[in-house]
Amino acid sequence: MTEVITVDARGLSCPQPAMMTRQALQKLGKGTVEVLVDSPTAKENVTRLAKNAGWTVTVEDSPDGSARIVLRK
């Protein structure tokens, strides 16, 4: 079973949900991330960052603004 592991950067102004997520995937190496951003810039700078790591994104928007980030490699 692979590790999962959950970053809650709602509320939070960029850069911040960004550098958590870049310490998550450097903590993790591989296997799942799940970041919950509720901006679009968060949301954003985020998809970025993993991607250019090498990370698979799938993006979850939900109706009230927010979004679940889910990250595999």
Second form
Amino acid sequence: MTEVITVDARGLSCPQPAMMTRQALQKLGKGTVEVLVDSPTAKENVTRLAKNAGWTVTVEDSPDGSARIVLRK
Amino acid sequence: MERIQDCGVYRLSDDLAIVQTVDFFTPIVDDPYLFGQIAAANSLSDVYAVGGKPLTVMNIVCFPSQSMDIDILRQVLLGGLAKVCEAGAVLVGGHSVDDRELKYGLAVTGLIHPQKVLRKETARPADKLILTKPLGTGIISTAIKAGVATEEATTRAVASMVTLNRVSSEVMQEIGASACTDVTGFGLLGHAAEMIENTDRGIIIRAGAVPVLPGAEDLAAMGMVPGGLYRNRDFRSAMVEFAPGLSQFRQDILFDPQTSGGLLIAVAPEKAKGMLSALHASGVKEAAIVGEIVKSPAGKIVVEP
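Right, the form predicted on its own is done, so what does the form predicted in complex with its partner chain look like?
First the chain shown before, then all remaining chains and molecules of the complex.
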């Protein structure tokens, strides 16, 4: 069982969601990180950060504009 | 409806017009003196873009007087005043209101000959496009906010933002340009788009020739991308064609919203090298030819490697 960290970045504006995700990725090293965001900018920045750090990214969009981003390594 | 230009222009007589512009915003660096300089240089830029000479300015200030030391405001205003003096303009007044967040900028009035106003959309096919400052201040400002910008990136971005477009504008007028605008919140491609929108001309941008601040690429890879960049991209995507294989960063940086960005000058091809050399010789060392105006595809920007 790998550890899962959830980062709730809803309601926060850039660059905070990316920074919180970056800290979680560095802390975990590998495993699964779930990031909750509610802005297009946060979604793109978290995706960009994670891909560039070698994590696989799965985005689940919600109709209300928020998204659950699952990062795995 | 008249196309929106960088400044309002009002003709006083056959050989004299005033140009007016206003801009103010929240701090993008921690140092209040530097913020004042950046905000003032940014406000003055529109006058330089149309080829005018700043004459008088007025401060615009929003200040949280209950929660912030008044000395911070003093430093902001001194920074701004230093740039106003450098521009050869005179501070004649201003207005402040109490607000939750500090904001500062200038209302600027300048002078210009009515026949010499440089417009955005008057570039001609085969004109070269010269950009006078590197891109990346939006990404680096975001990284400064997050506390992850390197010292080199911060220093270079600040040095670029506090630099007046005065010298660039003087060189441009001396040699003669066919059109000009300044690169600010819409990014290079957003402002380039305004030069050809609803005209019979298009633009080719050579991405590899566009100067970029050091550190911007690494910081973008860390997700330090301002929301304005994505909005600029989404707004103009229908007008822009990227060559296949162009990296995501090379695409993104062309939409990075700039604070106190450079001039984007259209100049006849036979004058372009001379203007570039003159800019370099005058200290505008990072100026570069970044593309050209073309007949086809009209109304489009093609970005080549």
